[in-house]
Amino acid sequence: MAGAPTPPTEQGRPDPDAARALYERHADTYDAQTGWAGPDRARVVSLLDLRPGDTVVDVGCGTGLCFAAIEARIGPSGRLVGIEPCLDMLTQAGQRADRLGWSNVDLRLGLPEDQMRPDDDLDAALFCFTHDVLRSRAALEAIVGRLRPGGRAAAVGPMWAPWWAPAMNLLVWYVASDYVTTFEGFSEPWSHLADLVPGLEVERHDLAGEYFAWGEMTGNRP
């Protein structure tokens, strides 16, 4: 894409081993480094339209920065599944849940395609700043395949600004390169999700290099 600085070494498929190494390096400072994204996290959780008692998966949950917004909506009768491949990040998510008394949090270490279970009936799936996951068809199929009829998915993350905004694209690359292992699909990071979630809506913030995407699975929600 013209105007988007994408080094050849950062093209291609997501690299789970490289991603784990990235997040091991950032684990201790991740909350402070990404504090600016707080409003985006709150907004993307709101797009899931959660209800008390819902079962939600937070894919690539990191240190659990979205947990509070989810818990406020699903309540103690709900269930929050957090999937994260980096042990250091997941450990902090567990400490957060313990500290705040959330006994309905089920944390799983590994990749989404390996951690979903046959009895995981989901009301909602969250993809918050998880570009590598969104570019993994296997991961998305594993998650979306467990959504009930009427279940919802929502995503937020970085994307390339228009080609005529090279300064913004340089900033996007500079920030995102610390947290992703591929820039493949960075023009439309939601494209695989759109294949799996009918009628996915996308809100592009082109000049900010950011998007929100959300949609509902076919069928009536119970």
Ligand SMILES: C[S@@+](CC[C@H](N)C(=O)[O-])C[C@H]1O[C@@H](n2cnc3c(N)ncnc32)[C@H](O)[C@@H]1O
Contents of the next structure:
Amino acid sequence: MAGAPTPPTEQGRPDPDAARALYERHADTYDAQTGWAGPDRARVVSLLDLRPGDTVVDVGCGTGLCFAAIEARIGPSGRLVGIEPCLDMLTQAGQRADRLGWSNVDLRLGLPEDQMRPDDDLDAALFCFTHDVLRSRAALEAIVGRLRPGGRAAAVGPMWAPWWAPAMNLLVWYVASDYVTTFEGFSEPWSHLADLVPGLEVERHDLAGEYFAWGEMTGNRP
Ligand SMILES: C[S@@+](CC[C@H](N)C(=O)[O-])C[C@H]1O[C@@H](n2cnc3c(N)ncnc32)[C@H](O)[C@@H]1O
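Switch from the form predicted on its own to the form predicted in complex with this ligand and give that structure.
To see the whole picture, the full complex is given below, headed by that same chain.
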């Protein structure tokens, strides 16, 4: 018999099996539950500075809530790769793409470290509310390794507020507990990404318990 889910801790590593189970429970109600994050999604996509024809990966794409903002920028000549380990979430992403007639969406079920291909030449990588991915070095190396020179990465997500704001941290913990499998790195969730994307810029919204991070791989686009 399946036990109760293990609560995320500060020490644990991201647990993809636990994440799948968590998001199987969320899938039907996810869009309504997280509609409040729409402005953050719009902003993090804008930080990618997308152009028509770009190839973008939406890592941990969930139900595809960032797809419309991406599609509006890359147009039909671009390509949108969505990677997601939870089938129920990815199915909804596929239904969204079908409903809206986006034929340039390539959805992949699984983990980034298994789903990236040698011929994936990426102009941009999006990490939108994907703490587990940002704390997985293997996932980040697989994605960032496919970014072209001049390619961009952008992330948004929750983080701990300062220690002297315990009420905010209680709220962050309460909300995030249901969406992450670890709180490891929650003080600086972007730290592994900063190792891989030189000059990563970080905008901390400390009192809101949230950050944005973005950067560009050195070199010019071919
Ligand atoms: C909070 S949701 C964010 C979904 C979407 N990016 C959005 O903005 O709504 C986190 C997503 O990351 C996925 N995820 C969890 N662990 C992952 C991993 N190791 N690799 C890729 N995706 C993962 C979850 O299944 C879930 O769909």
